[in-house]
Amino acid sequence: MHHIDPSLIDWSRAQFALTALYHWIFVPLTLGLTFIVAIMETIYVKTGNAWWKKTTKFWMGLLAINFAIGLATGIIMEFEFGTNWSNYSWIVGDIFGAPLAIEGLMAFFMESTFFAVMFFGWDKVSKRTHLLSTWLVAIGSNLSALWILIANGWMQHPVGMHFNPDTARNEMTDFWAVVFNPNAYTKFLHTISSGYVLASLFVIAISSWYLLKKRDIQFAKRSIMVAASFGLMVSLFNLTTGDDAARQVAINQPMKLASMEGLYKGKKGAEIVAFGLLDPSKTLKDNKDPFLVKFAIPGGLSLLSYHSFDAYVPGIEDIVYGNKTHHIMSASEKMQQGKKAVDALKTYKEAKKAGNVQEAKAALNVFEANSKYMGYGYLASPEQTVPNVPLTFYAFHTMVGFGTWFIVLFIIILYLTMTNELHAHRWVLWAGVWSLPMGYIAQEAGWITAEVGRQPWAIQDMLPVGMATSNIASGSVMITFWMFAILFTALLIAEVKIMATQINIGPKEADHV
């Protein structure tokens, strides 16, 4: 086991978190706005109404700005796997790299090729060809998300692979098991539908601003009608995908689920916390109530996790210290097996190098008997398996709380739009404007829940973050962290300024787009 510099781990995690959080400002808007634009252009082609063409062009212009800047942050993220996480890339590159390669070859090239036709092809190709290119951009961008989330889903629930003791690498044995990993497709559906919700909020916020300013009223009302209809539909779908995703977390990542709900002691008929404030002084095994105040729904967590009010949901302490009654192995037992696997792997390599066949075979047998928990062999203590509970808890409940509000907002806006009374309710329009930043906060909170909740693992139960880093100086990572922070902030400010200018100009000038 090589010496690990704690500051290197912290700075590498911070840099990747910074890149991911900035990147995720741009991605969900692209995922959803491509479909909203495609729907609007379809209405234009069907009706021949020039208003819909102008409307489509306006939103397409804002999409292009967002697409370009999101592309830059995404490329930097992929490079970081080689610069900051080379051990990770070596150990799992055979599996993790395949979906990313397919994303680049199949989805990204399709998306970028047809984006050029969509953006520059007005009046150069037929209406139907242009409409097809717009839909292919929407499909391509979502296919990109599919392959990236297959890779991420594998990190959360590794399947379809075998660890090769000769190369010390995980090698793919079943490509389709990786592709159809239930954790991957539930994460994909939940992620893209949340992106559609954000895009709907984006269109509603800008359109509401126009109505508040009493300008471009016809454009704003039509845009709101499309966005609210689309938003309500995908919000309800997002609710069902969230339920599926929670079940996968309960099955494959019980520590994450317990942290999401602040559940320290497991119980049958576990309640789900609708609202709560955690006690910051709470520690493991201190028998203190984790909450200063809470509002909970009895049996809700058991129902959400296992579709049974009486199901037993393990708590943080059960997973760390074990629970023989419910056949839960303790982290220390897993660590013992993991250390046996790590030592046996070392013995196997040394014996094989020395030509000692019998010793190598015996060591390999010990390794294979204990390899399931090899990742635990690199942990320093059982308590290290616990993620940041407050951050995971508050991020998850922020996401759920805002998501619930968005459903209410879409229903109200859709009803008032259909009854032609929206303009008379300024508070609803202001709610539409201010719900956009809530949408971005909910997006980031979702990713924080997914990624912080599985710590300390780079790959769940297999590879701790500390073993995944590159052997480089922490100072180098620190410097690039601040470089990226400045660069990404500048890009974000540039996007907001360019978009604000385009929004201020409005759809009347959109014909040049």
Given for the second form:
Amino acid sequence: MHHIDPSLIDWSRAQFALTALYHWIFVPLTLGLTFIVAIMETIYVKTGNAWWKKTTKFWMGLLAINFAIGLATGIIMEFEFGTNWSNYSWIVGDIFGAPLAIEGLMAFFMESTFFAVMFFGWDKVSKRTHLLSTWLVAIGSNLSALWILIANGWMQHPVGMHFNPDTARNEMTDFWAVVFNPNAYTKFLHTISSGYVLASLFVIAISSWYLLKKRDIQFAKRSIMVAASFGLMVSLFNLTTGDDAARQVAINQPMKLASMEGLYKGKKGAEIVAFGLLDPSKTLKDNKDPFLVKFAIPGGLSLLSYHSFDAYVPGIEDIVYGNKTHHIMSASEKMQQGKKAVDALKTYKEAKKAGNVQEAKAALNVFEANSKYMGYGYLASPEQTVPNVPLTFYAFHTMVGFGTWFIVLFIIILYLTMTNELHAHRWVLWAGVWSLPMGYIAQEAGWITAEVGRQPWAIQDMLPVGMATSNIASGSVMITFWMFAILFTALLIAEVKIMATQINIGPKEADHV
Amino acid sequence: MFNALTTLQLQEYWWFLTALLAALFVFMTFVQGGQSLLWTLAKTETQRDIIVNTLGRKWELTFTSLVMFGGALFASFPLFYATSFGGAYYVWMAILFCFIIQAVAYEYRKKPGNVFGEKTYEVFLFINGSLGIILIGTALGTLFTGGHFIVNEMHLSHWTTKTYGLEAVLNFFNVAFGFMLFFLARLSAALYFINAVDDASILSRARTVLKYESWIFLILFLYVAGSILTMNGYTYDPQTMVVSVEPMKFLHNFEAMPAVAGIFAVGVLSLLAGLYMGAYTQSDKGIWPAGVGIVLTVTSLMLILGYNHTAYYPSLSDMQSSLTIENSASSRYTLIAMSYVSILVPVVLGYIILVWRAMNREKITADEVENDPHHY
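Please give the other form, namely the form predicted together with its partner chain, since only the form predicted alone has been shown so far.
Below, the chain from earlier opens the complete complex, with every other chain and molecule after it.
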């Protein structure tokens, strides 16, 4: 189709990864903190207690600081599909563009319209209208997550479309299949609940710090009570949605699952690795043990993936080289079919242009017979289908490990809060403080798992990233990459400093009531 | 309901929605215009706070309109999204950088510990309000004058210049279009301040801006409108889809669509009435006729750009690569599905209007800004 410059692919990936990772520092907190703020304001409206209004305003102030930089880093994400992935925009824009547009219409306007009321409308609208606005901001933020994750879920598990050889693109055939893609829903629920966990950690960390400093004690205790209750509830939910999400990965993206677990050779009763150190010298087909050290639970992976201790879980080598016993087609066979489809499409277009109906029809038949694996036709080697295994493995295990710790932390804090002993256990308070950076790391690790684990695919099995880029000079992308890196880092420094200053000032100044 | 429409009608419907979004965005750029007027209208810190806080309650709507404009284009005309954004790379990136720095500027400007100081964030607002708008206008100008791209038989596009869109600034029409939007944004900002702010000196300076800058805008507008009506346009044969040059294409489009010409005329007159009210009367309502005028004028210009078998994004490198609403649109199925979604548009507009009325019931004063603990 066109010459693919490897450095262009790398810079385009790097820029998208950079902007997405920066954006994802801020979004989860917004997703969760909007709900926590709405809950606090609801208590204020129900009780009429001005103290809750002050508490609401304090957390709302921090939300605004975070929200602003979330917008700043977010606008680029949408337009980058055009600027850096223009082939992608054409090849799947017919499907992918729809959820993005719906996100704008249903979510962004709701957020931006009611955000102004939430912050500036305290004396301009009634109490209940203000509360409604706060809830609408929370709902709008989460609706935004829904639609973007429907789009992302579709990239991981494309459904509801067919390839139109005349337009040389994938076209939507079933809107509802795209909307109700099971991959999207597990992803959505897991992602938003992880955002709620992070927001709970955020409130707990700041409140714990106040308790350690023996200041704003009443405020901190009440905030911790709300956050720990909310946090425990949503982290348990997060655990179940994570299980669902992993099962979707097992069904639709077996290579990602194998990479998440460092499973090179498939087996029945596959173990799940709770902790492990990968051997960095491990390569495909070298028959070496992938792990230097590991602690694993026998049958765990089979159970979690397929609800059976004996279920067969394919490994990386099975998927790359095929496994006849388990009817797994090799990547090279898929590549052969894919190349046939790519060639047939070219022949079809040329024959049609020349008015050769017979040849066009014959080429179309060949194309239809092989189009299922067209994406593989653009790959250079079967080994290209393997993502970066160590990065995927460690990211996944970091996410799961930290997530498990958060559940324990919420239980401890909630218990100590209810027995009014929290302030006496300084180590718990310090754990509360230090769990916040762990929460951010877990968030980023989750996205690294999801996005690195599906490489080399922009659209799973359909479109490799190399075919999706814009046809521009890699130097241009390199320039903008560094511009983003510098600008976003500068803004992040400002954000952290402002946030820290506001936290240091504390809730007393949050309102003049 | 939408199933009954022909594919061309669906494409026209989506072009209309895109046009309307573009028009609403141009109206909402009064926020950017206001940012560019920060140091012109405000001479004290309190006055600067009033201006920033007045705009700060609306800036996200403008921001969202831009994002929505992009989203609608992606969903309905993905080949434009792919070709223009992926080709005129530097121009769009420059625009995006201007909007990234705006997004933090309001919230961070007055916050203690903001690292770079209040002035830096005001400069961010100024850059967004001036360079950001001029660049957007320049990019919109290329819809009339064209871009250097080629679309191949697989509908994949590439740009043919190494400057990736920056060459647009060498075309006087494009730049004049950019500056016209810039002055329009400043004028609508002045009208908005007159409507929303209660501060005598800001209002007095806003009226002075209207008196002088209206003339600059009018000269630019006459040049741009005159150029559009007399320039060569690109037409295509609806049967063969072959693109060819047609002298005075846009004038012919007005002749072929008198209703659109009527909308344009009403829009221009309404805009002029708004400007007159702001500059030469004591009325504070000039923003409304001007706003209606902007929306009608921009919508009508977008319609003559895309309707009546016109290539709305001509290719200067290969005329047959030019984009039309027919060759760049989403599939019929997607357009129908998205048309049902578009039923939500009046609902969204409805709650925006309701909230706008509630928030603008009383004018913004120095007291309100100073006493608001969350002020920007």
